[in-house]
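Quick heads-up: it's one chain on its own, the form predicted on its own, in structure tokens.
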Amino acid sequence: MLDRYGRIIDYLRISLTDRCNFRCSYCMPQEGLQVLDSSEFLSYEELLRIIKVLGQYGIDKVRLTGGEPLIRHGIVDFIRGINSLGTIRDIALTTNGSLLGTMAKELKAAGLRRVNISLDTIDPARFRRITGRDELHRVLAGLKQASAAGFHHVKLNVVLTEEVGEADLDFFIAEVQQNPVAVRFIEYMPIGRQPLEAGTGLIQSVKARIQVRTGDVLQPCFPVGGSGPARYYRLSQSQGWFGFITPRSEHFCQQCNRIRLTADGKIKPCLLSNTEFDIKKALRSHCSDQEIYEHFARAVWAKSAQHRMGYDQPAGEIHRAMVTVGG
């Protein structure tokens, strides 16, 4: 599929449910959140029959995301379901990584090719102010586990919403020397009614930080797997590397190759923007093959040139909380 920007949309990410068993500071509204009926969840068998005619139009690519995806019961069948499809080359997994530690090892065996893992900070106490949650050591074996799982290039989100502590950078750089793994500092999106403010200068700061505490200079290199936004740099001895998305000071809407299926069944052109379009209605209508892909491909079309954060859109004019469309 193609947008009206000459832009080829090979990629899908599906949210799988609203619901998360963290509460982040910068994804969640600070009023708490109303969640939806199971019922108005796409089932797996309706998001099934999306993947498999988006598969003949050239999707090859599937990121399952949340809220938690890890919570919605049945997701390692579902997760076999589209591998054995046999058109999607790449299933990936976006997790906080409190339940990765227990299902890395079935999550492997039944497709999963990659997992991000949500840690933004290894400090206890900052951690429980950021996500609401006492669950750091499980989150860290969940990291430990997808490695032993054999997940190869496991990437780690940190979204930087302040400075990234002494000893955070430290765990960083370790990690990154040790493993062949991807640390990336992500720009802080403010939308949905969040109290927190998105900062400015923070990727700069954070590659130079680096580059001080290690005495290296970070040089930049291919991308590390997946279909993302992320600039990726290595330090001269290092196994792994670290990657920078900004969407808010070097926005990358140029290359973007993704469409977006919300729990409810809204497409999204767009994280950044209000537009969507009902499939669910459309599937529960008992629509053809050909209408879902006319829905996909109206949805596609849609897609603006560049969102418009940090232009002339303010952040509060986004409907949506971060927890239900899934990054």
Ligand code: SAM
Given for the second form:
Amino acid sequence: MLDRYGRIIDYLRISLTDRCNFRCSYCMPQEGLQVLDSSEFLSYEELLRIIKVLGQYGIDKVRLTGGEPLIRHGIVDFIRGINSLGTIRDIALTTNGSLLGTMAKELKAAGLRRVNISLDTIDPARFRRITGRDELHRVLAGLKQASAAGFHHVKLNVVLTEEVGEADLDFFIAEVQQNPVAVRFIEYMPIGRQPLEAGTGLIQSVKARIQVRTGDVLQPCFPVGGSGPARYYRLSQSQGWFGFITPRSEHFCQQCNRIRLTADGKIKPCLLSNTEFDIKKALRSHCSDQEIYEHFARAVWAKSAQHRMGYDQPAGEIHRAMVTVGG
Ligand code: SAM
Ligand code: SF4
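Given the form predicted on its own above, produce the structure of the same protein in the form predicted in complex with S-adenosylmethionine.
In what comes next, the whole complex appears, and the chain from above leads the way.
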């Protein structure tokens, strides 16, 4: 599928649930969230039908996100189902990692290819402050199991809301030096009326501190594992990579290749826009495959040239909280 700016859209990001076992301060509204009744979710059968139809129009990458995708029952069989369609060459997952310790092996066996794990800190007190949960040990166990399971590139997502701590920096540097892991620092996005907590200077700061700490120079390198938004760098002796994702200070919209689907069946042309197209109603009134394609084609055509966050868009103008879309 091509959008009106000539970008090829070959990547579908699916939020499987708006529920989560964590309460990250930058993702969940502070006043709490009224979660959807699970009957509102697109069923796995409905999702497989969508993926099958879009596979005929060039969608060959799927990422499962949420909320926390691993708390939705049946995800392993769903991945197996995507795999058996034969059109999706890359099935990926973004997770908080807390359930990977027990699930990594079966996810890999079902056909999951890549895993991104969100981990902002290895300091238990800070972890608790950010996520509202005392589960750092489970996330670290999940990281270990994911690395052992043999996924094609494990990536760590680190959202920057404040300066990275010294011990955290040492941990991320050691991960990158010793393992084929990509550690990606992400600018905080003030969506879902979250207050603006962090400036955009944190990316430059962590980049500079990595170089001082290692006495090395970060060298730009090819993208790791696909065509995502991160700009990647290597240290001279490292097995892994550092990535920097800068939606606010330096947007990457010209390379956008994705479209999103929320758990309750809204197609979103862009994370940072309030425009949505409902596919659930059509699915539940027995629409044809052609109609499914047309809904997505309309959403692809509605993609704007670039988002406005960090430019002329006020913080909090995006209504949905991140947990209901999937970052
Ligand atoms: N629960 C899973 C997880 O935490 O990885 C998947 C869903 S989470 C919404 C997806 C990604 O979005 C995570 O890497 C998370 O850190 C990131 N994220 C959440 N809120 C964000 C925000 N306000 N700005 C930037 N990234 C955010
Ligand atoms: Fe849950 Fe992920 Fe949002 Fe944290 S970032 S609250 S783990 S969905």
